[in-house]
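Let's start with one chain on its own, the form predicted alone, as structure tokens.
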Amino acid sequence: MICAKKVETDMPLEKLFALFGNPVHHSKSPLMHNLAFHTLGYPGCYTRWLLEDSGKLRDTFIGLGLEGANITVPHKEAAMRAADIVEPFALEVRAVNTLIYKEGKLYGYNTDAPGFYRALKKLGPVRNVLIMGAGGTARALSLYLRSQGIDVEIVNRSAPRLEWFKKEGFVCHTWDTFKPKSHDALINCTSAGLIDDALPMPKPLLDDSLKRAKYAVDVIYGKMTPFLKEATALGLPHFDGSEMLLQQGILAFDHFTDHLYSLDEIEAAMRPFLTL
């Protein structure tokens, strides 16, 4: 594990962050932060912890004495419910990926989504988005984006799940009921070709949504999914999940770090772990 080494400094050395989740032993995040630290001069240190019950969330984190973590599947609700004050967008879309201790109290954070945005950006103007799937993921990027000018329609392939897209006032299709146009962005939320070859529509309805898109995105990191590779060949714009876990990674290391640096700074110190 690479650490900040010490240096000179009026701050605190060693502060410990971590990672809580259950898998963790794949996670990316102590290489992205520790690098970080490491060419910041920080005197910080990032490891992983296997959380297996959620309901210890709290009482681990004091336990460690972690100045802040960051939270992964299936424990993001649960750090909601375990931070003492926790910012208005994770209210909303009940899910906490970023807890910082501060003067005794535990604030709650959700970097994910407007993590997404400022890769979004990156790619050029966007106007309006298809968000396929209808999971927790694509329900903090619609709402996000959402506040942020966008325009955004959900497909999914069943009804049931798209009812609370419906309540919240989306534009919402079923893939029997989807017909494609065009919009600005593809962005994947479903599992779709994470261990398999499968896309997330109907190969017909995909390729003509493709066709008409400016860009695509997939929120799965790691590999060139199908959808992906749809996309490379008809030569869009594009990122996977790792641009996301990127820039989320970024925002909440501004909060680690009590803004000490600028965006621009972090993102020079971290984006190199995408290369490692």
Ligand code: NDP
Contents of the next structure:
Amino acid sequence: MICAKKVETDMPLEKLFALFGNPVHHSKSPLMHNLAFHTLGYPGCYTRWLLEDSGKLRDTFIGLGLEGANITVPHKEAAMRAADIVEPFALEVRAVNTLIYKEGKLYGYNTDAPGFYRALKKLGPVRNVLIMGAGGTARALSLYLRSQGIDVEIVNRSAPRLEWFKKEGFVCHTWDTFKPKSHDALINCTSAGLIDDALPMPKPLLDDSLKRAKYAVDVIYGKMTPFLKEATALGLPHFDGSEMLLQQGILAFDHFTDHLYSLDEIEAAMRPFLTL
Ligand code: NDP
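The form predicted together with the named molecule, contrasted with the form predicted alone above:
Entire complex below, previous chain first.
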């Protein structure tokens, strides 16, 4: 594992950070954060911790003497309960992915959706999006994008999960009722393509929607999904879930280091992990 080089500094040495999840063995977060600590000369070290019992999150965090942590599946809601103070957006989506220990209190944040938005803005101006899928990721992204003034429509394979979106006032469709129209970005928040070759919508609906879109985004990472293959064939600018992973990591690192660096400095230090 790469950890920070020792530097001439008046900061205390070796602050410890961790990722909690189950599973965690596959995670690239330690590589990403340790690379940035090393490059920026920050005295931090980031490890991962397999946590089976969500109820033990707070005690484990304190017991390990952590300064901060990221939290992944399935503990994000438990992390919200473990925190003393939770930022309003994380409370709204009931998901904390970043915990910080400061002056005896645990602070909880959600950097997933803001990270996604940071990546989306890099594609160009986006006024409206079509989100495919209605699970936890779609919920967080839809609320955050709307809070940034973006119109959000949702299309999902089946109806039950759309109830929450309807109550929140989003325009919703199932495949049966959906009629393709122009959206700046088409976002795949389904798990179609994750472990199979499925498309997130039936091909005729998807192709029609892609032809009318400016950008395509997939939250799945680690593979070229059938959806992104279609988007690439049409020449659409796009990014995948690894960019979202990077951007949420940049915002978490900003909390870990208490805003010591600009986001651009953190990004320059962290981005090379994508090619490691
Ligand atoms: P959920 O289990 O909460 O929701 C899954 C959604 O996918 C549902 O809307 C479901 O539709 C739909 N779906 C599943 N299979 C298909 C299929 N074959 N065709 C069409 N729709 C399908 O998942 P999450 O919201 O937690 O995660 C969604 C994706 O986001 C996953 O692939 C996950 O890996 C990825 N992810 C990436 C992150 C990143 O940092 N890059 C972070 C978090 C998640 P229905 O309601 O009809 O069942």
